[in-house]
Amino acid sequence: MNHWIIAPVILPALLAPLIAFIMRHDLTLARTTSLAGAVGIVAIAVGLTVASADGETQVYYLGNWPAPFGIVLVLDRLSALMVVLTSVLALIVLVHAVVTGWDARGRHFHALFQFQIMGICGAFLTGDIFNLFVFFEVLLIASYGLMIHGGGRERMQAGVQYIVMNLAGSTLFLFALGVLYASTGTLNIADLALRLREIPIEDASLVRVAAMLLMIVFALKAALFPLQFWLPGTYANAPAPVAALFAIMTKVGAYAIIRVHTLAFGPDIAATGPLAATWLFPGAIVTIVIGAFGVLGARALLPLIAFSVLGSMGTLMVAVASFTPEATLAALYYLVHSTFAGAALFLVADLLLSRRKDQTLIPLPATVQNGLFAGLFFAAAIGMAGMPPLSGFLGKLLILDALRDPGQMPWAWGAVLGGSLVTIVGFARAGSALFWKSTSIPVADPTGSDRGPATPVRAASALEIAPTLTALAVLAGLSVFAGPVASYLTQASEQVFDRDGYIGAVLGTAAEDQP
């Protein structure tokens, strides 16, 4: 048995508990901590993608209790992916707040990342529904505190709103364990897929409302329409460094979405039927349409991010809403790419907003380091948009590539080529009034005897920079590595819909036994 499957669950549990109750008065070790376990997190998940390279489905039984009765853990491709993901993620958003000092805004900042990484890497490592529920909880919980951080009245408004969705969210979850835990015994995911067969069409009704409960939940946390309103909002006022980690929180839903209703409750199952299908699609539709309007409509700068966060996940789960092998392959590319640029976004306006000090689109004079600015602001909104040269452009390409079913194509083609064009309009208008009219606008004289002595700005370092080119770093080498990239997704989607081979590795039976 592999123990390093564990270790991105196990060593932020270790280190948050240190970080709270040892290091809470001293930030120089709790960020030296942070930062050690944040690295440490990076290697383990490399290692974890390159053991599960082989397409050998690992399981992780916790106190040697066989599967369905004890707590499994399962590392495939996908899993790998999204745990390696978190984990560059987090470490070049932990830099960011270490580095410009948000971290030493508000309390516990480094032992809740910690929590938070914690649950993120176990809702995807983890191999039943209940599980997939604590951890929920566990990034949830986490989440409020880093929502709030910095305090602020707006950021209190927020956040209570998002957590009043949460809990809603989160007792919905609940329900729908108990229905479906009453319909088939189980809440493993693997034996879950394997009962789910034997359940003739005409006794499905328990398991019919369950897939719904569970698909409802997973679209609240995947911010899809009639659930995304709590996005926008949320994102807006969060600190930007912690926006920048919520670019991953969205996914946990897409992943469940994928990871759920592709094993258990698949469009071939005669229980379920395409009941996700037909109601995801037109639901990312209507969220790619909400989004474009919403960035070009934006009077402020995090808002405009907030909302292409938002038409970026309908992008994604446009493509998740097929549930092929060869859509997920394009849902994958793009979920990494989206996260990313989401994450650049909020980098640079965190930037930008620090010496700007008012983040409405009108424009003001420039700051220091506006052509800077003006320079990482437009590569991350040319990734955002899904233009060339940056791996949007390749997601997109993908995606509408995967979708030429007749019956979606014209809809599919049409939300994203449409919200693309609208959302590059928006980004143009914002870049236009932060940084190309602002140069045109003299600069106050701060010698001036009305005014008294002003405070310069201070221009940002290299290594407050960093974090951001690293970010955008990662769009280019998507676009130059696509090619291996797209084989080893590929190869992913094509274990994710591996039925009997999931079945056999986590309960231990060989594909011939299976009905």
Contents of the next structure:
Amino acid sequence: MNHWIIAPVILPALLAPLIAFIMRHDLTLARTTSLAGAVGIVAIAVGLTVASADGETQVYYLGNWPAPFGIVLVLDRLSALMVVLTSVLALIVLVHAVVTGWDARGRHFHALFQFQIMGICGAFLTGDIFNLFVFFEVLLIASYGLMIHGGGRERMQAGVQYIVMNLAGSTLFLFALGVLYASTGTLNIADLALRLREIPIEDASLVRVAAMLLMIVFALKAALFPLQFWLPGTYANAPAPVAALFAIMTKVGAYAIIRVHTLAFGPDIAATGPLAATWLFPGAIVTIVIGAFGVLGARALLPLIAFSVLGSMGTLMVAVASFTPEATLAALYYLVHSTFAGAALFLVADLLLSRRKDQTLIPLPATVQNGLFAGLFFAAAIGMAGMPPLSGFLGKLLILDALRDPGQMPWAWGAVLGGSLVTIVGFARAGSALFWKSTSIPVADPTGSDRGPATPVRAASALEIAPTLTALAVLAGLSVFAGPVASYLTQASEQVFDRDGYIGAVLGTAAEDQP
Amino acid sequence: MEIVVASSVAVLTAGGVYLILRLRTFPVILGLALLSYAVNIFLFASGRLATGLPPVLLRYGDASYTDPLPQALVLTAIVISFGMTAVLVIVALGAFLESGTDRIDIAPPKGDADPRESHR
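Condition change, the form predicted alone to the form predicted in complex with its partner chain:
Let's see the whole complex now, leading with the same chain.
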């Protein structure tokens, strides 16, 4: 039994209380500890990826209880990938928050940040649906604190909406678990998958209700139409580094759909059939459309980025909805890409807006380093919109290539391509208003109506730009090393669809050999 | 007993949903509390209802027992929903003190007024 599997959960869970209780008056110490913890989790996550690369599904039995009775953590290629993604993103965002001073604007930033990492890693590793609920709550309660970090009227109001929406979602999650437990008698995902196969279709109506309730909950987390309404307000009002971290939170919903709806409620299981795909696909299409027109219609920078994140979730879920290994490979590639693209956009926006004082898309006198910010924004925007040479292009190409079924091809291709076009137009308009037209306005011009008193604007240091550049470098690296990445993801998606391998690893003879 | 449990879940859920749709923080908080009671009772009932049976198998006694797992689930769910409600109360109070309104709307009631203040 590989004890490192639980380390991404344990390490932040130990660090967070330490930071909250011992280091709350010493920001330097809290920063150092938090950064060291983040580096440690990156190292552990890379180690776990190496350990899972041989294709064996590793299982961690908490307290050595055999699988259907005790809680299990499951490490396969997909969950290792998601943990690496989380840890690298968290490190980038944390460095950004520290060097730009965001963590000093409210209390307990670092403790909440560690709890957030703990919840996300736990959600990716768990093999038990009730535990998934618990880790969802852990990551959500940390995200509530991070969301309102720094305070302010609009942020608090958006925070209340966000919390109410998520609490309603949690209640729905529990209802789904209750139905599932009442009809199958288990909450272990592997055991669930095994029992669902044996349920004859005429007794499966309750199971179908549970499957749809679970899908609603996960779609709420993934911000899928018609449950997408919370995302633009939340992401646009959250502190920008936090919004960059939240880029992984929508992916938790996508991951949960991939995991639960392939393993337990898969399309070829008699009890549920193609129920999930039937509803997921149109929802994803509408989400792309809403995201694209939101980008076009946004009048401020952060809502614009939030809508582009929404559109990318739609694109991702279109690929997830077909539930085939090829489409899942494309979805995973695009998932990695869109996480870093969204994060890079929010980080650029934060660098820019801390110098611009106004996020509406109107020309204002150029800030310092106009060219640099224009370049960074351009790079992040073409990444998000899916233009070559960054990885969004390859991701969308893979998605389009995987969706060749005549029933879905016109819808999917139309939405993805049209959505990309509209997104590019929206970003081009925003970029020209923010950067290009700015250069023609003299600095002393008082057109910017209610700018604050003239404070000296500080140029961004190399350290402040480094996290954004790292996120963009990941995008570039994803397209340069697309071959190796795609072959890893092919294996990962094949492993996701190898249900017997997963069930055997969790419940099989390996479990009974444990001392 | 089934009819009592089922109808209490139904009444609590209906009341909770109605209160959530009021879109003001205090009714919404009460509504979420009612919903969480409803879901706790529902979870409790998901392991079959039994009267006067122990939640563990007695070694020498009657072989029948009530399912212990839903009780553990309910315990966890109660703690989580209680903590969440406390967080929501504090944040809602903070939002009310900051903005002077207790509405929970998707868009702020003043329409799409300037989004300039929203960044920090």
